[in-house]
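What follows is one chain in structure tokens, specifically the form predicted alone.
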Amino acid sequence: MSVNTVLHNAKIFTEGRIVKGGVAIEEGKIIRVAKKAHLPSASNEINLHGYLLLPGLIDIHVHLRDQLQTYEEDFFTGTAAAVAGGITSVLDMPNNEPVTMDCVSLRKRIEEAKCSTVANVGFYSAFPRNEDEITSVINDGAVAFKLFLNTQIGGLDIKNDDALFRAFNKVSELGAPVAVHAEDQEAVETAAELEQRLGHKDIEAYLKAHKPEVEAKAVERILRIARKTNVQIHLCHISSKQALALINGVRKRGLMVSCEITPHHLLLTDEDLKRQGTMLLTNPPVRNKNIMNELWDAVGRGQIDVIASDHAPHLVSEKTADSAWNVKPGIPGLETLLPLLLTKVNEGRLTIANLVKLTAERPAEIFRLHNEGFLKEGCNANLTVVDMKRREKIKSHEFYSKAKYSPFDGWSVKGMPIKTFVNGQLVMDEGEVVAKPGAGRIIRSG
């Protein structure tokens, strides 16, 4: 028996532990995990020289832009940034131009992405204007719906609880998740208007409009509606102790709810924001040191399901202005997520098992990504090779992303992805993207 590819001489994270051996790959699938002597021959054998082999990371919160926003990012540069960062699959958010919010816009976006990506890509949809189209959107390939409670995106009236209830009821019948950006629109706008009337336009004013209570209010509302429908809720980029308490409370009562945090909320504080300025502005913004430590405690207690980048590229000119109210929130994160987390593994703050759970296993489980997120026989051969000892500095000017800036620019990291395999194909080798556009595939829930 001969197969396409054999990776050997690796330390493999599989079934919750690290073993020495190799992986046989045939037609994009892992068909055997074993010692070298028990692996089949292959036309392509790659010696991994004892490096750590992980299931490929899945980043469930990514803004790939493209279409009318190619000046910020496109499907190739965004997915090249992903594989350069050791990420093999991404889920693309719908707040694009045009907004992905119905069958027509979803099909067009999928079609435009097909021949451009080097990572696997799944797509969120915003809710359509017509509730009857919800089923068709899922059938046409959306992995989940995304609901923004801070601004009106898509066809669902975010101020109307009855409309949310009806939409959630329909989605619950389909078994699909609803991902939520939880900041209360009215609370944000009221506070922002007050600050602007007072002539306040700095970071402090922005933080007052986006305080933790604004997040908690939105989380409380969405969980109240979700309890009536039994819909599966995923709460994006949680950034406060109040929100976590609400999530943990409903989990104990059996509600299907998961949550994510970002590296910037784990590693940066409002002091960094004040020092770096609007280049670091995100929604929700980074919090104070006490809250940052509370988020780490939640990771340690197993109360966080996912770490995702919330990769949100913009032009540098869109990130700088005299007023914080005129700046586009969001930062790039695909190329920094894994090095930053590996550094925390080396420091003893995370274990490899937790890293894999938070960035591969739970993302696959929550979004029903069949045969993804695990390194075992029968799964898709999406794999990340890591050198745990390699030290580098983050250099944003070398990013594959078009957004060549980062709040982590110049940071020293220990632990780097050195090879990325997508569907059994080597797509990144020693920091260089070596695959052609089209190497990735469109992924759907299974």
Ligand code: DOR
The other form holds:
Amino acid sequence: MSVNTVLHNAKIFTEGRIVKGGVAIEEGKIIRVAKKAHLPSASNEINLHGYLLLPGLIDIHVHLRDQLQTYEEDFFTGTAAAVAGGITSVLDMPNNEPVTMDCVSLRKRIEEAKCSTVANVGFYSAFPRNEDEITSVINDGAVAFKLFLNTQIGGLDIKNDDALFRAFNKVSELGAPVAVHAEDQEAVETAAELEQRLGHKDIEAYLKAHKPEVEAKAVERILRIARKTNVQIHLCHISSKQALALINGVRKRGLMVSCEITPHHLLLTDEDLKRQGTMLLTNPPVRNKNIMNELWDAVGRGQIDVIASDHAPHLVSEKTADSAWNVKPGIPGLETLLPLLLTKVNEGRLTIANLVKLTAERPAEIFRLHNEGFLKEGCNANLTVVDMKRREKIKSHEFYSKAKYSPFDGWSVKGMPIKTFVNGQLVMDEGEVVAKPGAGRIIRSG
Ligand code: DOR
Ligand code: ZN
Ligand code: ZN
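For comparison with the form predicted alone, would you give the structure of this protein in the form predicted in complex with this ligand?
Now the complete complex, all chains and molecules, led by this one.
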């Protein structure tokens, strides 16, 4: 028997442990994980020289932009950034121009992405104006709904608990998750208006409007409504102890709830934000050192399901202004997530098994991405090869992303992705993206 590709001589992370051997790939699927003697021959044999082979990372929180925002990022540059960073699949957020929020906008976005990506891409949709369209948005290929509680994106009135309840009821029947940006709009706006009336426009004022309490308020509200409907909730970029306590409380009572954290909330503090200024502004903002340590403790206790980048590219000119209120929040993160986390593995703060769980296994489980997230026979051949010993400096001017800046610029990392395979095809080799647009496919749930 002869197959398409065999990857030889790897340390393979499979079924929770590391084994020496190789992987046979046929038509984009892993058909065997075995020692060399038990692998078929192949037209394409690649020696991995003992490097670690992981299931491809799934980044469930990415803003790919494109359409009317190609000046910030497009489907090719965004997915090239993903595979350069060892990420094989991404889920795209809906706050685009035009907003992804119904069948027409979703179909159009999928159509435009289809032949343009080098990573696999799944799509979130915002809620449609018409509740009756919720089912068809999922049938048309949305992986989940995204609900922003800080500002209305899409057709659902975020101030109206009854409307949220009805929408959640519909989604729960479909078995799809609702991902939530939890910052309470009214609380943020009241505090922001007060600061602005006082003429405050610096980072300190911005932080006063985006306190941990506004996150907790939104989490409390959304979990209260969700509990009445049994809908599956995923909380994005959690950044406070209070929110974590609320999530753990309902988890114990059986609600399907998961949460995510970003590398910037784990590795940067308000001190970095004050030093670096508005270029590092995000929503929610990075927190103080105590909170950062509490978030690490939560990772250690297994209370965080996912680490995701919240890759949110903007122009440098959109990131700088003399008032923090006029700056676009968000930073690129696709090309730094894995090197930063591998560095933490090398430092003993995280195990490889935890890293894989947080960036591949749980993402696949939460969003029902069939045959993704695991390196085993029958799964899709989305794979990341890492060199745990390679030392590099983060160089944001070399990013594939159009957003060529990073709060981690110049940081020393140890551990780098060196090859990425998407659907069995080598798409990144030694940091260089070697695939043409179209190598990625559109992901659906189930
Ligand atoms: O920092 C952020 N950037 N937070 C968001 O909620 C939106 C995102 C973006 O789209 O730029
Ligand atoms: Zn968000
Ligand atoms: Zn986001």
